[in-house]
Structure formats: C-alpha cells, structure tokens
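One chain follows as structure tokens, the form predicted alone.
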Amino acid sequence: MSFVLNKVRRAMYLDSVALMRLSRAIADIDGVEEAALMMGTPANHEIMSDAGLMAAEGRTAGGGDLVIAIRATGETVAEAALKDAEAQLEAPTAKSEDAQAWQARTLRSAVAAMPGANLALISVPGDFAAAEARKAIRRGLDAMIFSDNVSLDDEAALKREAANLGRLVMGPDCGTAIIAGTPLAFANVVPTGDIGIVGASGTGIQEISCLIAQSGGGISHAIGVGGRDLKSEVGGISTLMALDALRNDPATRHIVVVAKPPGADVTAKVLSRLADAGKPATLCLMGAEPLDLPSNVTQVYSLRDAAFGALGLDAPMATAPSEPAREGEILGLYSGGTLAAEAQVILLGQGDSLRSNAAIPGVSNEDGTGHLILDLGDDVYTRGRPHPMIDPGVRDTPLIEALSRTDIAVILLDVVIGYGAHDDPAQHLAQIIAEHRTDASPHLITSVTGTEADRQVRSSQLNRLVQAGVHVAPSNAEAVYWARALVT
C-alpha cells in the first residue's frame, strides 16, 4: 500500500524548471513512487490529483503556495524524502544569504533596483502570468512570458494593450530568445551576427540557430512569440512587432520566419510586413502549401533549409550510413515539437503514410497507420512531469519497449543540449540502450542541437552517442533521410 504526504510551504514560489528538476530528484530516491513539487493552483490540483499525489493538507494550498507531494512505498520513506526536499528548497535560499545577495520579490523593487532593465522574463504560475506581464509592459518594458497556462482571450488582451504601448510581449509559453546576443530560457550559444530569427517555436529557433552557428555565421536576435501568436484571435501582433524590429535593425542582414501555419488572414499580414522590410528573408511554416511570395522572400520546408537559406549555402546532404535496411516502420520519439513536425514535413513529402499525436496538415492522428512520430513534450505525456529536454527520462519507457520490437526498422530521437536542458543527455540516452538494445533491436538515428560553446559541449554529446552505437547526423533534417534510407 502506498502511502502519500503532503506538505504546503505557504508563499512560496519557485519558477516551473527549478520544481521540475527538483521533483525528479526526490522521484529519484528509493522507495519514492512519484514526486511533485508544484505550485497550488487549480490546474495542478487537478495534476497532482490525477497522480495520486494528493493528500489533504495538499488540498488547502492556494495559488501562491508552494506543495510537496510524495507517494512512496512507507511513511517512513516519504517523510525522509520529505526532509530531503526541503533542505534542497532551503539551499538556494541559505546561499543567497552566505553571500548577502538581495533578491527582489516584486516586479515594482526588481524596476526600482534596476532602472536601466527594458525586459522581464515572466515564470510564475499561468493564473497570475499575464497580471504580471501587464505591470511589466505598463512599467515600459517587453516581457518575455515563460509560463504556459494563460488563456487565448487574456493572451490576445494583452498584447493589443502591449502593442499600444509600444511595447512587446514574448508568448506566453515562450520558451527560447537570444536577444542581443544573451540566450534566454531554452536556448543556445551562439556567435552573434546578421541574422534575425522570429519563431512561434523554441526547437525550431534552436535548431536554425545551431545550424546557423555551426556553418560560420551568427544571430543578431532571435525573438520567440509563443505558439499561438499566429493564431487569428491574436492576429500575429508580436510576430508583426518582432519583425518591425528586425527591419529597422541595422546589424540584421536576413530574417528568417519560423513557426506552425497560420490562418490565411494571419500569413498575409506577414508576407506583407516581410515585403515592407525589404531585406531578404526565409519563410519556414511548417507543413505548409506553396505561397504565393514577395519577391524579397524564399518559401523553405525544412528547419536545416532555412538556416541554410539564411547563410546563402546550398550545403550537400549527408550520406546515410551503410547498414542493411530492415523491414518494418519508423518510430520517431522526439522531445523538440518542432523537430517531429520536421520528421513529419519530410516522410510526408516522401509519400509515406505516417500518423502522429502532434500531426501536422495532411498527417493522420496516432491511431492511423504508418510510421509513427510522437512529440514526447505534449501535455500528455509531461503532466506532473518536466519536459523531456529538462528529463529525458521521458523518453525511457517507449524506447525500452520499441528497442525489444521486430515491426520497427528505425527509432528516430534527439538530443536538445542548452541552457534549461538536461546536463547530459547523450550519457542518459547511451545508458538505456546499452542496458536494452539486442542484435534485433531497430537502428538507431539522431542528431544533436546544440553548439560546441554549450555547457554540454556538442562535440562530446556526439562522441558519446557514437560510442553507443547510435548514427549521428548533422541535423534533425538529415537523421529523417537517414531513417528513411534504412526501411523497407
């Protein structure tokens, strides 16, 4: 029998990818089943109620405390991992004050310390974002909203009230920026240059930006607007915004547009503002029909052509590694939602029938036949978890099972390195398959985003995934025909 304890620190917060690595250390301790810390809002109630984590006292937190919870195999283990995360929670805090730094617990005292700030990364809890963000932009800042959780209506009032002001507004659920040169949440390091990224996409930005980097060239600013910026009830406000900014910025020689495709009234008003921009750019919607273009703008399909295009190269595509093709479909288990969509652009245009929880125009759902691409970052498969960039522990159940599996030909991944991600995730990826993989298993085909100047070091990411006998492409684009070379 399982037994659960609760306890709720009262006014505490800690933004979502400090709780998300915390939860899974506590997970990770002997005899503890599962592991939640989360802030005590009504949709993480209903999380936490879903696991089973929740026991009364967790029932009385309000949004704006912080719950532990802890299902494990005895009262004794869950008060030890108990203990344990509270001296992990107190740490930060103990540290702060050895070394007499000053915190601001306010967005009016973070502005009265820091006059000279124009943008505040917002990532509190979804229900109190937005408030936030508006006393950011009225204070005459940008803000970049890294919480998720905002609705549609307060997201689309938001920015209209932002855009009046003059003012611009990153997301919500933006979860990578390089503005200026300084990487933001999800994001890479990369030389800094004269080409300009908007992206309704974090794995997207990162995987061109990268790309981009590891050819020669640098990003002058790389602005994330969240997913639904382009969608109609928010008229693509920031990326018209972002794309004025990038126009009237001397050091952006190129813009690159990366994102899902909008309705026909939101790509036309980006086409138009391209047009008005006079400087090259490179349109990446993915999935999308042929567009009727300005003629200073270049349709592309693939995140590889679109970092590519914004270069000027025509860069050769990899040549696939010389193992026997097998008989069977392709799995794709991705932590980059952009990244599968890539996966699915390609095997589409190849004429294949493939099927995906996240599909895109012309793709049928899971359920459907075919190749299969599962973007492991969706709600479904993170719901009281982080993100399986942060843990690619995500992806083990599903790989374990499909590397035992006679009807897959290839498994499919990535490897996301950066700031936020996972401090190794290739040494966690080598571990599963050496421990699971047979004569019989699937191939094995990924790529590596990520820049040799990230703390993971890209280079040493590659290393190991080789040693471990997976093939390494240069780009997610590539892996994809890799993977197709090698089916029946």
The other form holds:
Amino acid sequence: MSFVLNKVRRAMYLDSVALMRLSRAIADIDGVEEAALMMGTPANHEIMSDAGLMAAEGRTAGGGDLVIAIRATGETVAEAALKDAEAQLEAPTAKSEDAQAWQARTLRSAVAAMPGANLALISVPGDFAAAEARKAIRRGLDAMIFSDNVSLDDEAALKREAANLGRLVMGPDCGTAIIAGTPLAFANVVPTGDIGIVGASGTGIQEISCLIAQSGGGISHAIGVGGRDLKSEVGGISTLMALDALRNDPATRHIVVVAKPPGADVTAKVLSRLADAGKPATLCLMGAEPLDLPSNVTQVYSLRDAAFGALGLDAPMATAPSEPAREGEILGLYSGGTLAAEAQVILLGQGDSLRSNAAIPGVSNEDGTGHLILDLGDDVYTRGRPHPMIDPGVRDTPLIEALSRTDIAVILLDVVIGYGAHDDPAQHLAQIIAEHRTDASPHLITSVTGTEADRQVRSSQLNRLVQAGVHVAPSNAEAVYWARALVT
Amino acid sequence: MSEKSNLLQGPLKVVNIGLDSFADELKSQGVEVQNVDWSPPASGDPRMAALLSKLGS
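Hand over the structure of the form predicted in complex with its partner chain; the form predicted alone is what we had up.
And the full complex, kicking off with our chain again.
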C-alpha cells in the first residue's frame, strides 16, 4: 500500500523549471512512485490531488508556500526522499547563478534600477501573471507573458486596458518572439531581415523564421500574441496592434500572419487591417477554408508555404527516402503544437483519414480511425510536467511503444531547438532509438526546426539523427509528405 | 498617459519576472536585463494579488 507524505515550506518560492528538475530527481529515487515539488496555487492543488499526492498537510498550503509531495512504497522510503528533497532545496544550485547578486524584489524597483525599461517578460505561475502584466503596462512597459493558465476573462480585460494605454501585450501563453533582433523565450537565432511575423503560435513562428533563415532571408520582428488572441472574447487586440506596428516599421517589407482559424468577425478585422497595412502579406490560418482576400494578401495552408511565400520563392520538395513502403498508418509524436497542426493540414489535403488529440477542423478526435497525430505539448501530457521541448523524455514512453508496433508504417517526429529548448534533443532521441529499435520497427522520419546559429547547431542535430537511422527532411511539411510516400 | 509602444525600435531593456533561465539567456546575448527575485504577492492569494495590482501596488 502506498504511503503519501507532504511537507509545506511556508513562504518559500522557486521557479517552475527549478521545481520540475527537483521533482524529477526525487521521483527517480528507488521506491518513490511519484513526487512533486510545487507552489501551492489552486491549479497545483488540483494537479497534486489528481496524481494522488495530497495529504492533510499539503492541503493547508497557500499560493506562496512550497509543497513537497511524495508517494512511495512505504513510510521509510518517503521520509528518506523528503529528507533528500529538503537538502536539495537548501543547495545553492537550486537558484540561478545570479542568486548571490543584488536583485530587485518588485517590478517597481527593477524599473527604478533600469531607466528606460521597455519590456516585462513574465513567466510566473498563471494565477499571478495577469497581475504582474497589469503592473508592467501601467508603468509604461510592453509585456510578454510566457505563463499559461491565465483565464480568458483576465486576458481580455488586460489587453483592453493595454490597448487604451498604447501598450502591447504578447501572450498569455506566448512561447516565442523576436523583437528588434532579440530572441525571447523559445526562439531561434535567425538573421535580421525584412519579413515581419505575427503569430498566435510559438512553434509556427519558429518553423517559419527558421525556414526563411535557411533560404537566405531574415526576420525584422516576430511578434507572438498568444493562442487565444484571435478568439472573439479577445477580438485580436494584440494581433491588430502588432499589424499596425509592422505597418509603421520601415524595416518590414512583408508581413506573415500565422494562427488557428478565428471566427468570422475577427477574421474580417484581421483582413481589413492587413489591407490597411498596404504591404504584401502572407496569411496562414492552419486548417482554414479559402477566404476572400484583399489584393495585397496571399493565403497559404502550411508553415512551409508561409515561409517561401514571404520570400517570393517556390517551395522546394526534397525527394523521399528510397525505402520500401510499409502497410499501416502514420503515428505523429509531436512536441510542437503547430507542427502537429501542419501535419494534419497536409494529410487532410491528401484525402487521408486521420485523428488527433489536437484536431484541426475536419479531423476527428483520437477515437476516430486513420493516421494518429499527437501533440505531446497538449495540457493532457504536460500538466505538472515540463513541455517536451524542454524535456524530450516526455516522448519516450509513446515512442518506445511505437517502435515495437508492426501496424504502424511510419513514426513522424519533430525536433525543435533554440533558446529555451533542451541542450541536445537529437542525442536523447538517438539513444532511445538505439535501445529499442528492431528490424521490424516502423520507419522514422523527422525534421529539425532550428538554425546553425542556435547553440544546439542544426546540422549537428541532423547528423546525429541520420546516424541513428532517422530520415531527416528539410522541413516538417516535407517530413509529412515523405511519411505518406512510405505508406502503402 | 503613455505614448504608443515603440518596442520595435529597440534596443530591448527587459525586466524578467519568473524563470531565472530567461534572464540568463538574455544576458548571454548582451541584452540589458533586470531580474526580479519574485515571490507570490499577497501571501500567495491570486485574488488578493489581482486586486492589489488593480489598486496600483
């Protein structure tokens, strides 16, 4: 019978990345079934309860308290693991390298210490993110909110206030931006150029900006707006402000918009603003039907076509690997949500039947039939766990299972590198493949979203994957076409 | 009270509130950053924190 042990450390805070790292270390101890170190916010209470990690003490924790929650095979193991966790919390490495230096305790004192501050990058727990962003915009800063779990009502109210103040709010749940040549959060090192991107999707911005970079182009700015900005409740406030900013930006020659399809009312606003911009524009609404467009706007249906459309080039198509085709279906195990959406758009366009946990219009949910495209960055997989772009281990279990399946023809993967991402995702994948692949395993196809200037170095990642027997396509779109070519 | 955002003109001067790693990565690029040693305000009560932010604290 399992034993659940909780300890609450009052008024102690560590950021979520540090806590996830500690949680994983404690969960790996022999005899520990599950472990979590989390702030006691309402959302985290729910996660820990659902995971069977809550005891009476944990339930007393407030949002400013840290909960150590352990479920183990017995009381002795749990006590030992708790002692280990507390020792690690006291270790100096639990905080960043700057922990010893003076640091502002509030936004106000940070702004006082750095006159001319112009952007607040906010990644606190979602329950507090809107409050911090509100302080930032009222002090004259624009805000990028990386945090998720901000309510739609809070997002709409915050963006309305920001618009009245003339401030731009990127996010919530904004994973990627490149502003004035500076990559923020999960972004890649791309050359500066004349293409401006407005994106409601992090990996969408990453794939488009990297494909542009690989073909010799560059990015003026990539403005993330968060996945819900184009919902009717928010009305595209940040998207419209970003389009105005790019219209007025002399460095931007061509504008790209990437998002999920919005409602008709918001679509009309975006098209009208694109027409006003008067610059050539490429519109990529993943899974949308063809639209009536202003004369300066071209609609495309994939991230690859968005990149090459902005460059004014025809999108190339690399030749598929010369491997025997197999009977079966494609299984997509994606870390990037918009890369998973692009796979669906392409397969649907080929008339295939498919299903997904993050289905675009026209695709059935996981209970359907046909190819299965999984977005492993979806909340179902990441609640209380790191995103698979940070910790590729999140993909291990479904990948290992798929490598033994004879009814799957192709396993389709993505590898996303750059700031924020894992140090060496290709090596992690290669190791899993080397340990679990057999002669009967499905074909493996991937692409690498990134550039040579990223610290993981795209060509190094690519070579490692090729050595591991993975076919690496130049883009996610081509990876999907290759996958189809290897299915009978 | 404020003029319109001129963020795109750069250079960025970033106040980082949350993940320390974001501040470290920006500093490594030579971006001017002030990292806030943040902890949940209002004893960790999100509703109280929201109220305080609306009152300008």
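Small disclaimer: the values here were computed from a predicted structure and weren't measured. Positions refer to the first chain, counted from 1. Note that the rigid core is defined as the largest set of C-alphas that superpose within 1.5 Å between two forms.
Relative to the superposed core, Asp30 shifts its CA atom by 2 Å or more between these two forms. Residue displacement note: Ala80 has its CA displaced by at least 2 Å between these two forms (rigid core superposed).
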